[in-house]
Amino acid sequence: MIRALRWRTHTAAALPAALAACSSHVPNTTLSPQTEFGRDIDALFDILLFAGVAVLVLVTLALLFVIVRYRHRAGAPEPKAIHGNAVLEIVWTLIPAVILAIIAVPTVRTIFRTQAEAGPNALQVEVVGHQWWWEFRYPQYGVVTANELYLPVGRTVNFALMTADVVHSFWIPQLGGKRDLVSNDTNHVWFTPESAFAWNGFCAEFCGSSHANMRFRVFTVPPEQFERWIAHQQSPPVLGAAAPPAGAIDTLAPAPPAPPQATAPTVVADSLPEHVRAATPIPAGLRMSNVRGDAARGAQLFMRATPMPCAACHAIQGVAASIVGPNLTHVGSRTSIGAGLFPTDARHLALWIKDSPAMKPGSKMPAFGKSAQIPAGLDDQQIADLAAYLLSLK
């Protein structure tokens, strides 16, 4: 009975697993490269795959071959005792080097390849990575964004990985990557986008208590749209509409798309493929009340709320020009906040405000709700307030 039991426990615990092996739907997959970094890589992956499935065979049959070869048998006389053979022993040295030559010619020829400079048309990129975000810079056009990566269809682009503290790895499993980011020194990747989608971004290195919370989205875009996102992010926010209660049930969707504007060629959070949706619970026990934000007193409480002014940490276009922490010039028209962990939207950034490090443990950002441990912070109504402000920054 016990027995039975167990085999039935674990036939249920491997269903689904050998189910979500069949799934087709694998959209962080590296097998699938689309960039010609991701097909170098993917093509020296089964040079090596296949080399070593090959040798795995012969050696196995080597083996099978001895065992049964030279098994016991009763009555067989004893075997003679031999002290060596030189010659076997210089040829099953030889062949693993021969074999490890071989592979050395394309591991070598793609190394050279993935490390060589990008074109002189290149699209520059510089990425630093923070504990637990990222920065993005585009030094060629004079924009800096965070945690949302936009790239042309089409165009290769160059990305210097820096690093603002620990040690980080920049990748994008079907792009491209993976590639450290170190202290004191700038690492480079290439790759050209070849079709417009959404992707998931990571950090593919420890890096620190919320590492696997330090995540990104690349929207690969046609050409016209790059440039006319460009332009939106040149200029300054564009208001948006009213944001809705910061306590709201219906926020935990992900946020409406903003209404048509031709400067503001953002990717809008109901469109996105479900692979890319940040859909992070929110903790127990946190809350807001239903109350309705105002962006005008956001807008004043951004630059001199307590116990610390949000200009202290943030850089917005026109307003404040700190580097600390995120850019928010635009942050309203992204469609996740917390590096990818929740939607851009009333309750969650109203949430995010109130207590960062509950949201996203290990966040450098203080706790602004007031609380036992922070008499001064601000009140529900204050923090919707900032939320409204920062959501109609489109």
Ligand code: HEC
Contents of the next structure:
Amino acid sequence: MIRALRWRTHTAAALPAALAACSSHVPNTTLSPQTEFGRDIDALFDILLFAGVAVLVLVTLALLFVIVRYRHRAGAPEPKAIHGNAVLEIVWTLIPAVILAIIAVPTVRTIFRTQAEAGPNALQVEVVGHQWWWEFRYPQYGVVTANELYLPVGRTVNFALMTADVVHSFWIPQLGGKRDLVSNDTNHVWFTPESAFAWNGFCAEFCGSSHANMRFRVFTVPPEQFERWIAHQQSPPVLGAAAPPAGAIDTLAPAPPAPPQATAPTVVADSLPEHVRAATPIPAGLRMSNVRGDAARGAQLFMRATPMPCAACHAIQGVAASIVGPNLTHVGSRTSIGAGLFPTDARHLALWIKDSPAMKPGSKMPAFGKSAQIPAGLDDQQIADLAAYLLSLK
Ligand code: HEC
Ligand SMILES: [Cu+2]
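Shown: the form predicted on its own; wanted: the form predicted in complex with this ligand:
In what comes next, the whole complex appears, and the chain from above leads the way.
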């Protein structure tokens, strides 16, 4: 018995230590919460874990006791057959009921507290799930963007969660979630970022063929940088940044060192930590010839690409206002395209325009590359022009 007790204290102490050790190498863990919301959920997890371990130990001990004490012995008489024991049955029905009540009280309290809307001073963010990308709106600032969320450190942010189609679930493992985006109702969740960092977000509810490709990034930044980012998002795109040839990005000399983060309103892709870099391989068979795009021609094509203008689905401030696809006003300053899949560079943009459904299974954006199926499609020069234009939308 003493040995068993010692084993139990040993396990109880070792388990959290082992879990914490894992979390430092796994940036997408929920086990090292970084907000008050995360810690509330973690506390519930601890209650379940320790209560569960205690039950396991008690049941195992009782089982061992019965096995040893009542084992078959040579010459022992036949045991007496009995019908049952009413007292025992009542007791072992009541104990689980009490345990469930102990778990239910803090769980239900936490659900109600975190589902309530945060106060009016909170930053409001509307999240709209689409198959298979995320629309983020900042109604207090009139800003709409996609797949990359900027949040100021130290200010509570209140998310209103909605869906444009099926059920999705909003999840940033170390900050908050999961909470579902359901039709015909708005769910809420709130938390307060505590440190400046880059985080991965995911859709956590199966929503169709590219569910696993429905990711997003969260950049928690100092409040001054957030203000600059908002001002940048509110203004029209800054045109004219030179674009490299679309087919040859990886053979080019490395980009010049990124400007210091303190002056850039957006996060600089080159300085991203490993875990938030977009690194999906390009599907085999997708090619782009090595042509240099022209942003001015691309801007015209945006309005009259064939078989369908890009402007039919996308918004660019001052240019087009459609809301079927992601807002592209500042797409050139996002670190990734395709909901976190590919880096934002001329080559990936070009291949995306050429054949989006090949880059991302099920993509609701049609392929535009000229082919036997799409005779009215765009040639590589036109695609490179469009890519150069989009990349210049800083
Ligand atoms: C029928 C509507 C439709 C048309 C037309 C369309 N797109 Fe899209 N586009 C989408 C949708 C939907 C997505 C989101 C796909 C996803 O990530 O699952 C998208 C995504 C994109 C993205 C990635 C944005 C990001 O932040 O992830 C780019 C770039 C883009 N489109 C460029 C273009 C260009 C250039 C054209 C014209 C040649 C075009 N689109 C035409 C619907 C459309
Ligand atoms: Cu999903």
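What you see is a predicted model, and the numbers here were worked out from it, not measured in a lab. Just so we're on the same page, rigid core means the largest C-alpha set that superposes within 1.5 Å between forms. Residue numbers count along the first chain shown, from 1.
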Checklist entry - Any CA movement of 2 Å or more for A116 between the two forms, core superposed? => result yes
